[in-house]
Amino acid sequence: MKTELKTILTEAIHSAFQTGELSACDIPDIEVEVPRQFEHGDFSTNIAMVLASRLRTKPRSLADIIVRHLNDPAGIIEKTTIAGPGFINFHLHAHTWIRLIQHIHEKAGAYGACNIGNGKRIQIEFVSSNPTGPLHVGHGRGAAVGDSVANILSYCGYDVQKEYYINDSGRQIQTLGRSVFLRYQELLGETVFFPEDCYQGEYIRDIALKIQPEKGDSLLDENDEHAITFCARYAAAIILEGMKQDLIQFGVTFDNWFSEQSLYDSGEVDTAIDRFRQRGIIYEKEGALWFNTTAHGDEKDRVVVRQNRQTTYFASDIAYHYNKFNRGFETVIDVWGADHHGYIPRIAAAIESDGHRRDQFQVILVQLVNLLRGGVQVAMSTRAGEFVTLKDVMDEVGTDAARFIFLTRHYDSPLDFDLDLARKKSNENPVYYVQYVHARICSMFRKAADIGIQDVSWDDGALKVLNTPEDIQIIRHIARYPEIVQMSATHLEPHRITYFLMELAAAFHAYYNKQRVITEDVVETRMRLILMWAIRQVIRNGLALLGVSAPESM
């Protein structure tokens, strides 16, 4: 509806230019919004006030001119009014709204989809947790955000690839290997000192228990470096496989799993460093190699290679992001934990130094999850092995509840995840609240079938029945869905869809309390079921983008 009204307004302004009633000028973006108060119409625009300053004309007079030039060949507008200093309010014909139901029936699963992406290639990398321990609830929130953003972008016409970056190189992997090797030694009766900086979780002992039957005591005869390297690779492989299975259970699959170690094995890290050294962007100081990130807004230059000739994580990240663009992606999106905020400028500096635009690199920062049980926050420490895994949460509350609740707030805000609430089968539980509407409508269709109503495809008879204020109000609500999806894609914000679905569920309950669907009048019942079908389809479409199921019974 907004698109049609913007076109009508643009043509009206051009018409006023041609007649000389308005002096020609560039027309700014026309904003068409839904008024807060129902009596102010279906849509409103402030274009007269925006243009007034440019044309030095009183806004209300300008609004009068625009309204006189409105041409509505499709007959969607019932009346227009001018309010306040120059707002133009549009009241649409009831049939304009009801025809939207026909459109939803025709589009079905594609209702809300668009092609704003026009095939643009985007890579979104998310989770990318070090394979040093199981995924915890914080990783779950990042997984829900990243996967939903990818779904939404694909739905809006982008060519999206989802990638997991495996941090299988560096100090943390060596710490993992040392932790497992020490537990292995303990199992063989060795007396060892287990440092605090090693991974303390019981899963480390479990991995050592798997190594013992396979290797016996042979690792004790190896030098520590070789034994630790073996344990690191063995443990990382087991943990990574566990992560993959947890993510599959969570409804997340990746198009590509990219190994950090492969960047060193292929020589890409050294190549990237050499390339920037030749251009003077990487320079040597005090025996180390530094990247001139301050030239691109970072607070200080960053070390790429330490004095001991060991590379930093920044070195492999430079090569990794070069690799991404080299694969032909026009935009890369990284989903990181909020504690990585300070890392953005240095990666942006590396990308800009390589000749790419800053806006081709976007970062989604995901804030922490506070897990609550009985109203009390659950204490968690990854290093100490005291944390609730993502699998624990899925097993306790279900995948649907976990994904939906992770997306009930903007990812840049901390999230309180109440385990007790997530288990409830009541309207207090947001995912239950939405899924119940879908199941309730499915139940209506089953009852309708029992009385012989099988066909709920579009029928023009709906134009005569679905014209009560309650009908129009809920149709107006589902009409917003395509815009919500597009805004979610533009701003990379899946919580907009979650909010919309919760509001739609509330609108449905309000509708159902005032308007019976299945009545003794078979014709009226069928027409209202046509509307229910559309509502159910919108809920199903929205839940699919969030990676949440739409159950037919609950």
Given for the second form:
Amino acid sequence: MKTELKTILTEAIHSAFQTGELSACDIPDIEVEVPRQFEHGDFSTNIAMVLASRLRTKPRSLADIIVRHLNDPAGIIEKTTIAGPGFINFHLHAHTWIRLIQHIHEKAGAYGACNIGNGKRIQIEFVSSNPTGPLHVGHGRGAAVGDSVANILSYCGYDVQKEYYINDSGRQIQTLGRSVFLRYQELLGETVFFPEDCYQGEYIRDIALKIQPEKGDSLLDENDEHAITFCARYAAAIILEGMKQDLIQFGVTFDNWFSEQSLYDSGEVDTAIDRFRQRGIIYEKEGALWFNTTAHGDEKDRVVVRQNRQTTYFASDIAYHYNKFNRGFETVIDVWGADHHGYIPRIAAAIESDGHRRDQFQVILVQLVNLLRGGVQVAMSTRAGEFVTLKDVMDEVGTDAARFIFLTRHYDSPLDFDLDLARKKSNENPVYYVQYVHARICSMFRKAADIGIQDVSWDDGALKVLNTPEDIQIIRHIARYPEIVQMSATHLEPHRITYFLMELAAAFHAYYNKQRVITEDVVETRMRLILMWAIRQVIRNGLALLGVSAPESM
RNA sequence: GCGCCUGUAGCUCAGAUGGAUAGAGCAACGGACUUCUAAUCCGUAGGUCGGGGGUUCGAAUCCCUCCAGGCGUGCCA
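For comparison with the form predicted on its own, provide the form predicted together with the RNA.
The complete assembly is shown below, putting the previous chain first.
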């Protein structure tokens, strides 16, 4: 609709150029938007005001000229007015709106999809939790955001790959091995000192318990280093498997699981270091190897290889991101916890040093989640092993509620996750509020089938029935959906869809209370059902992008 | 100290990438079920968009500055 109006406007301006009523100039991007006020019409444009400053004339008289040159061959506009400082407001014919329903019927599951991605290959890496403990709610938010962004991007024509980066190398894994080994020794009756920097959680004991029947007490005879390495691998595998199961329950699957260790095994870390070293980007100082990240705006250079010859995580991250781009992705998105934001400049520096543009690397920083129960914050401490896991939350409130609530905030804003609210089956719970729309419409269709109405495909008769103010209002609402999807794709912001759905749900429930759908008038009923069908489709499409189910009944 | 993020109704948050009279949910108050699912709806009340400057026809939105909060600032992960 907007594009049609833009075309009409562009032609009108050109036409005015030709008659000399406007002196020719470059036409800026024409903005057409939905006004806040209903009286301001269905769409409005500020083009006259923008042009006025260029042509140094009065916006209102300019608007007047443009309006006189408007040509609307398809007859979509009912009337055009000039208002305020120079807005041109368009009021569309009811049938223009109702025709949109036909469009939705044709597009169905693809209504809202677009091709702004044009097949561009894009990778999104998320969760990527170290396999040293179960996923907690914070990871859940990252998973919900990452998965939904991936859905949205592929819906908008991008070729998306979802990847999980497994930090299965380095000190944390060593610590994991040590923790498990200590618990294992403890289990076999040895008195051990369990240090504070080891993983305190009960799950460490559970893993040790699994090793015992397999290995007996034989690990005690091996040297500690071997035993710890064994425990580390064993534990990481179990934990990783658990995370995969949790993610499956959460409805998140990955296209690829990428191991950090593999970067060392394949020599890619060394290769990356050598390559940058040859180019002088990595240099030696005080016995360590440094990456010249300040050249790309970082505060200070960062160490890649320490004095003791051990590599830092930055080293493997350089190799990892190099590897990503080598796989042909045009854009790479990382989803991180907001506490890692200090890491962006150095990764960006590494990527730029490889000859990629800064905008080919995007980071979504997800703020933390506060769990609330009874209005009180649930204490969480990873260190002490006291945390509520993602699985706990899913089991308690369900995956739909969890996913939806994780997406009810901009990722940049901390999220209060109210467990009591999430479990509640009432209008206070936004998940049910939206899902209820779908269930209600499904119920109508069951009712309609009972009285013999089966076929609800588009019919031109709808043009005569769906023209009440209530109908037009809700059609205007669903008309905005494709733009919302596009915006959330370009901004990587799934919450826009969440909000859209909540608003659409409100509009539907209001409609439902005001306008009866199933009546004795079979023809009218069928026409109204055509609209209901479209609304249900939009709800379904939106929920799908969020990874939330659309139940037939509740 | 420096950097990033945040500051909008009593509370939790949206705000179309500069538009017209700033919105929603919760909480408060008053209403609506012999009705396609009341898991719903309608109404009332609530604001110095943290403060102050600037940019322009026009600012919650962009720039500067100050204040408050969060996070970061390792040869940690």
